[in-house]
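There is one chain below, alone, in structure tokens, taken in the form predicted alone.
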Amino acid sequence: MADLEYLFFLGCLIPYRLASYEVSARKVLNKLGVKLVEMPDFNCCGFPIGPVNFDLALSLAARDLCLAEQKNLNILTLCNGCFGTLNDANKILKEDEELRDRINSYLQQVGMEFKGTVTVKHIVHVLTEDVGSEKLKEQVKKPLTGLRVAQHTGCHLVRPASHVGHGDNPEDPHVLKELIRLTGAECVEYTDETECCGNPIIGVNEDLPFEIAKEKLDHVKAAGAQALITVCPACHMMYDFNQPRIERAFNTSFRIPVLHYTQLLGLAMGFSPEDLRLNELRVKPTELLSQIQ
């Protein structure tokens, strides 16, 4: 396998709803020397249907893993949910021979066989473990000194700890905080940092997720953060896309811009707001950009 070359798994949400995450990720990774190989024949990772049909969800994930095995490339994802699902499937199928045989019996119908020869990484893992802090520091041309931001790591990136690894602590995640500090920005602490964004149940119950997200935004605002930084498209949509709706539901005002980490890093690397699609954010980061510029 070539160093810093990955099969790029976009998942379902990002191509249709969050081009800003994809575009900003492609720009910073290219500048950092990470080659992304396209994956035009991928299918859904299987995340939404796991509780309903385990074998089908696992088969969907296994098919994506087989595509990576065929190219002898590890997978890079931008989505916490996709990472968690593909990584879990990879681990389970490698360790459970009986289950692997059953899933392979399904895959044989499309001419595939899971062998367990690749790994799955989220972009956070690639930046910290493969690119490394020294190379990231070298590429920071415009340190974001004086900028105060908060972070939301999300659930699937660090849980369950027995499956994820990568040296982070699910009860006190620190990896994203360290990546933020490499940009020169200050990463502020706030109450209940590890709480879920609420997005997984929004299709069933809108009231509870809005309450959960509202509480998180209250804490971020109280900490004096000028922005919230995410690495998951579902979490991002909860805090950015739904922020005006949450404000209306609770008769309050946050006006907290929510940036993908790749946008924050891109600003520090010298990319323009236009390059990074910052104009596509629902909550416009006007004051933040004014301070940086």
Contents of the next structure:
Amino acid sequence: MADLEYLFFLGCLIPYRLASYEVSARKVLNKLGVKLVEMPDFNCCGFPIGPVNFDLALSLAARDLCLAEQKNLNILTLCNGCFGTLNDANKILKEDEELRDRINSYLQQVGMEFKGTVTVKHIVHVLTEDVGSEKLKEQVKKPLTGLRVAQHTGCHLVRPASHVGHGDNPEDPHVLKELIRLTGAECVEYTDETECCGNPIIGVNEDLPFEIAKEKLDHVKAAGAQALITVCPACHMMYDFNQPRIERAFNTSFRIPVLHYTQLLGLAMGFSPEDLRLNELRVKPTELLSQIQ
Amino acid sequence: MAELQQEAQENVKPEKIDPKFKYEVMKHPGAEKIQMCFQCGTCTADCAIARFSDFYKPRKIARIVQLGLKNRLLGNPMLWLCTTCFTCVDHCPQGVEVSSIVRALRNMSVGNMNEMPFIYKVFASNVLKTGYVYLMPESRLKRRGAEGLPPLPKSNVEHVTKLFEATGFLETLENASTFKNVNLKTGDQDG
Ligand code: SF4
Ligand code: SF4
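Next up, the form predicted together with the partner chain in place of the form predicted alone?
Shown next: the complete complex, the earlier chain at its head.
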């Protein structure tokens, strides 16, 4: 079991807005024998800094990577943004010697040096690559048979393909679908599954992300899904927290519950809806829960 | 094609061209291959933002960089509409990372014009002050204990400040002016 140990990089948005993701993730990971080591200290992965100063964003990411290197642990994140940013920094700093020297000259000011000795994983990678489907199947005590859900893998978990690795297909992502099927639920297909949630630009323009998200919710609804499953807090905010606002903006109604994958898996593992904080979702999954109970 | 010809005609006025601009852009990580763009338009065809915006077209951005029309790009608010979905990076037959080029242009706009969207100034200021992008309310931090969650890791603000200083961004941040929104109808700043 010793190899199922990771430095837990929680990020900023989850502790700020989405305790339901953290609580449900900690519960299922613990039950699966995954050990989370808390960060000795924390700074933002650099995601919102990259657009204004990429050198600083890389330095912030590299500092987090250095903390993991010092502990000799791989990083586990729950957020596509943190995963993409840390993983990307790890890759380009390993490959680009000139850039690495420059970033290391900044890190020198804080007594650190990036060496490139750890790997960055999203919880989806830990579940599929390290825990494995056999062990997951063993833990599924209450299969969610009869439930029809759709998935939104999100962008930074699979793109750009040349940077991400981990073997999913960015044109037709299947890894999250397989994880969903392990819970006993059916994973339905819908139009434009790889479309972005739009969240990263919501701070400069709200109308456009709302249009993109509305299109996604239209497609998910047309496919007859009872819920949408996400693995990123930003995507989740877009489809759950903003769903009533999107409904108002377009004078329409979706009422599609959006669950963190860890909540779906948790239900299948026998945790109660309260344990998994399903009550904290903005769009209440009442119908879905009555069906599976 | 007509659009391209029109662009080419408009753009021959020599005073508007900075022949070194593309080399400046190419110095940024990920933007190295800008000269390989052969204007096929795949990036624009597959860009979700381009579908909903009359102003944001990644193919055009690549062309304007190649032509050296620096003033059309630096400080242009529409640059902030890219969601960094990276579809253009995966689909470009020439290996041009348009979204990395957009990131380079944003960085250059911030550095040269001292201007950024308000939200980015707020986020960067929060990171500088607390290590986190958001100012965590005291009530939230307290609630973690009651929820059975470990305390949120403290941040090393001293280290973060040193990195802001070392990269020169501390000064930029302090002096930067801001704008609130990008207007979809005009492509201009709002507020
Ligand atoms: S897809 Fe690549 S080659 Fe084609 S227009 Fe866009 S950047 Fe240029
Ligand atoms: S990364 Fe930006 S430019 Fe490229 S397809 Fe996505 S939104 Fe468009």
